[in-house]
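One chain comes next, on its own, written as structure tokens: the form predicted alone.
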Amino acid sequence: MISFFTLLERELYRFGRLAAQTIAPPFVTTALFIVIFGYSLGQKIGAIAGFPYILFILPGLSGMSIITNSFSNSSSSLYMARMDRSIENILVAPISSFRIVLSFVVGGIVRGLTVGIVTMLTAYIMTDLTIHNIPLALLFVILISTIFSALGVIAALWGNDWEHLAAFSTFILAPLSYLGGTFYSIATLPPLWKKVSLSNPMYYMVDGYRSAILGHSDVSLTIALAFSSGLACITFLCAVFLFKKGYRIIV
């Protein structure tokens, strides 16, 4: 496990030495976001759910913002070890493509934990904010980290330069987001728009992650739970997989 701990070590210490760019941001966005649709826009907008309109987006805010930290993490870091060979160093060391995976794995869930209570810090203090379930809370965050940890890992894999990281966060993750339920609750949708809704696996997260903060949930906490927890194994698995049959490692 020395080699393991070694390469986790190095993925924590990235983004540690380097928090003014990697926590600072989702602090600044969160206390932003607070301001517009809890201060000002969010005065106008009727309650959703029984919560104030900044209330109930909280948790897909800070669900979006450990989706992008955990994603680049791995993805970045994964990426950037291609392009200047260094990956070639970890291949020829006794370690398994497993323990390599998870080791950047486990760097984008630590990233994506910080991130998610730096967030939820901030609303707390900013806020009336009360979380409903802290323990479920964390297992969301750890399971959706979970998740684009290892879609980073896969992205790092597949992009031949940055563009083509940039073009997997601008295209695929930023239009899952904004359509997961972040600003909005199904039950408001045309039924068209829900069916279309209930198709985005974010919105499962969003959903159980806002149960876990709020208490109040849109579709059952034992399906968003299920769904996530599979689809974390699943990401995590391919990602394995992909690493251990060598898919473009070597640029």
Given for the second form:
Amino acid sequence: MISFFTLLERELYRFGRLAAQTIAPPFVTTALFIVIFGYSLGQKIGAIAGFPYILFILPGLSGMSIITNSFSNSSSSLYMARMDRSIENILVAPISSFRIVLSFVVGGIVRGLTVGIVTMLTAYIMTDLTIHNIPLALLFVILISTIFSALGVIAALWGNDWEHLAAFSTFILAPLSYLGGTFYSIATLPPLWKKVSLSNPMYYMVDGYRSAILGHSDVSLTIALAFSSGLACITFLCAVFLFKKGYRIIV
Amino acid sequence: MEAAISINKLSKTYKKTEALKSLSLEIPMGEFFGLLGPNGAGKTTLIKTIVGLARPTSGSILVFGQNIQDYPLKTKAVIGLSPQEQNIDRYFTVRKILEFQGGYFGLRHKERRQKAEELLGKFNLTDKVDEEFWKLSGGMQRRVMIARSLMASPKILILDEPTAGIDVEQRHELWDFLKNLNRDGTTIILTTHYIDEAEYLCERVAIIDAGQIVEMGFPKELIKKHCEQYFLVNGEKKKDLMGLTVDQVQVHQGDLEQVFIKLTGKKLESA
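What does the same protein look like in the form predicted together with its partner chain, given that the last one was the form predicted alone?
So here's everything in the complex, that chain up top.
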């Protein structure tokens, strides 16, 4: 286990040196969204499911920051390690693929939790937010971070330049996030778009997270929890599988 | 004596390129072994295969009797590698690089710190401990790489061009250090472009060309086998010295470089 904790320490040391880059952006983004959607546009949109618009979208905004940060943490760490070949130094050490991937993913989870806490604290200070179920909210943060950290590992193995990683963010993560119920309730959608949203895996995570924070959800909490847990397991195991096969890291 | 590394009919093919062709080699425990070969001969592929960065197409590698593919973690645990190309987190400090390395090999915090301090002292890097790697000179960076490979006190040390970029004085200090390390029982595998380095350090050398070992043995034996040895007396080659005085004689023994050129057709410096 010493090797795993050392890898984790390395991950935390890496992003700890860039703490301002981790904490400042979610704080600024959340504050701006609160100003725009809470104090300005939100007044005109009205309540959704009995919540002021800004409160309704806060879990989605927080979720999006968690997704972006956990993904970029693991993907940039592993991709940089591939580029500067430091991954080779880890590969020649007596550490299993499972533990190596786990360290990258846990690094992403820690960053996801940090971002989740920062966004919620910002919201707590600037709005009337009271979190409905804190342990459940933390569980969703961990599940969401696991899924996107593992996807970050997969993207870093697959990508052969920074553009590939950017493409992954732009063409996969962003559409899934924006169409995942961040800004709207499924109840307000026409039938076709309702089906589209329900086929988006991100929807269940955002909805579950919203349920933990506001106590309101469109789909059953059990389904959201089961879906997020299942997806976390699948993405993590896929990342381990690819790493163990040495996909683009062992010739 | 038990073999530290035993390679049997090892082949490695990249797409259509055969980098290693049924290569067999046995390195006994405690030996200082040299690998010489021109660029693209297969030296780095061989090293990468031993440490698990390349998968053999066929054949096997045993480390202290254990197959590296069946027991990858056990075999990796006894090997230290200082590669030719930098594979390091360039923005980490020297201390972090060494201590993390110790952790990867299972050393506890206190042990890592002690070992790092010991190696920093041996490699004259103590005052650079909190410098980031990229800020160091080329020679210092090379010494950090070698120190890193020694963090876990490996039983087998693989050094790929360890003295490239190191000045003459430090090179000789490193030679002495490696000699002592080998004397204490560490098996060392060295690739180098410096022929004097191979002759001075290695008990046996193998010359690799086009993925195969073309010759292997003790440097003196190889020189005797492949080089014409004679006394040069007033420009004339002679096999004996009957009746001549010292000032009339030049000795031509040959060296490992001539063996290399004869077998590969290339000069070592340009290889």
